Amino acid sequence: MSIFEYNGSALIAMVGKNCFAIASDRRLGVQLQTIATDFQRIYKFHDRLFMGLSGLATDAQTLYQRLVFRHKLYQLREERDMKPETFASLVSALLYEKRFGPYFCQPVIAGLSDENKPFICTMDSIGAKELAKDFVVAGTASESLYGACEAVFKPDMEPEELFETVSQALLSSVDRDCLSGWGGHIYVVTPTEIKERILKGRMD
């Protein structure tokens, strides 16, 4: 078993019309043993910037703390919030710095630019960015997530339709992966509001 699969995870970010959704499963496991069913994988940096971390849970928490530190320094120095594109470059540089002993994480970054244009990207454990115009996925359920998202994605979805689409993609995908699941955690972010929802899924 790969170290990236040790705790199990499923992450997805998808763009809509001037909005985006980011979702994760809620299971924390040690291989096939479930440890927690309310584990947080999505972190908020400010009202228009979110990041999900799949992979090894301990490394994800360490990386999150380092990124919070860097983001707060940026806010103090620049007196403004970081743009999603800038934040993606920061995460990439931080990961590449540790390329010979990497954090075993695969980040998914989602945010809204100043023009309310959604930005999503993911990267591997050494910071190689993969930008997308529709959706990005990560985690042990990524193969089935790709298939589900390809099938249900439509451009320019309104927030409510985007929520339904992401929910269906996430729930149907984690049912095909025994290392992730146990419900879902979804944020739908528009220029004016953030909607957070908890989904109930199969509890096995």
Contents of the next structure:
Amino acid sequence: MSIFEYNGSALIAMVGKNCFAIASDRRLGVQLQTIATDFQRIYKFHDRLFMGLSGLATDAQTLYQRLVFRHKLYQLREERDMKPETFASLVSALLYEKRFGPYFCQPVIAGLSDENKPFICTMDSIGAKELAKDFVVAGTASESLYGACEAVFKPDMEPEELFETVSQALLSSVDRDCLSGWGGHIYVVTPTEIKERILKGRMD
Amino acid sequence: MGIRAILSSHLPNGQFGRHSLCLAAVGREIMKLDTSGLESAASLFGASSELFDGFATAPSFELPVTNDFDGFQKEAIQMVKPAKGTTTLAFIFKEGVMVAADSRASMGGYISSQSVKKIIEINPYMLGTMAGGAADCQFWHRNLGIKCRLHELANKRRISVTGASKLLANILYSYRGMGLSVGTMIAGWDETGPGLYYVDSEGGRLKGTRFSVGSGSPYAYGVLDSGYRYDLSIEEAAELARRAIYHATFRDGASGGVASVYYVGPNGWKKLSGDDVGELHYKYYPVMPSTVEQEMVEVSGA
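Target state, the form predicted in complex with its partner chain; input state, the form predicted on its own:
Next comes the full complex, this chain leading.
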């Protein structure tokens, strides 16, 4: 198994009507052995910006700590929060800095930009940005996730419907992957509130 | 600019690159396997029994016609990647033999099926478990079933578990090093009582009272060994087996699906249960509604 599949992960971010949802699985493993079933993969940078990191867990944690540092400095200097598009460029630059010894992570960024328009993007491990209008996925179950999202996605979904859709797509995809699953963690973010939910999934 | 420019930048000489077709001279000689240890198998595969003057003319399997036999074998093995991703267990207790297994088939990280039958019914009083390559296990168990039936007809009595496991072990030993992946347990009830043997594709054969095979076996052993007593009742033994499989599916990524439990007694085997482990988890560890610190209430109006 490759280094990207060492810990196992699954991430989705999907766009709705003036809202977005970002969801992950909860398993941390060492190849086939499951170590933890409550691993945090999605991080909040501010109320309108979330990032999930899939891939090698140690690189994900280090990358997150680096980005939090840079974002806090930005907040101190500019006295405001970073826009999601700017943040995506920051992540991309940080990843490309390590072009010949990369972080083995694939980030998924989701946020609300100006006029409450949802913004999602993903990157490969050396910073190639992929902006999407509907959904982005990452992780060991990414092929299943693409299929599931493609099948259930509809444009302009309301937050409750978006939650149902993303949950179904995530759970059904991780049920086809040995290395991810063991529950789900989903944030549904609108301009006025953030709803965090834990999903009951198959624990095998 | 346009497509033409791109094409010409790829192939400066203007032609499509010539592929040099290496038609290696395919060796016409057929590799000869030593099948002297496989007499009975050879006669089963339709080779006429009159031709006993040359074993080499009655191979039991067709071999690939290739220059590099070892390399070809290695490639084939890597492609199939038998990883023994499974959990199976069996133990002998006062009332007989309890056999249990999960039902997941995985190819690397991908789950190819959640509903594989890993407990194979060799005959009405003998069971075999599957771990390793699914095709290998299915085929050789069925082959063993054929041999057992032939033994019954020839000797007018049932074959013992000792004999059946020996038959299988000898076959697997003769294919040693050729990439078969079989980690099986033969469980049955014969004249001497309950019998349990572990047989694998390296040629090993062990008699014992408790076995677990597969990537989830360490987790299953933990639960099985701590809960085992010889004088369990059938229900207690079934619950122990079920619990052991459930715990293995929880920790091991390559095990999951349905935990099947079979019991082998003096009258043959009987399937006791097949529970989905996803539901077993919430039965053993139900979700308690956590204490709510701040509850959001719907505000009527604006």
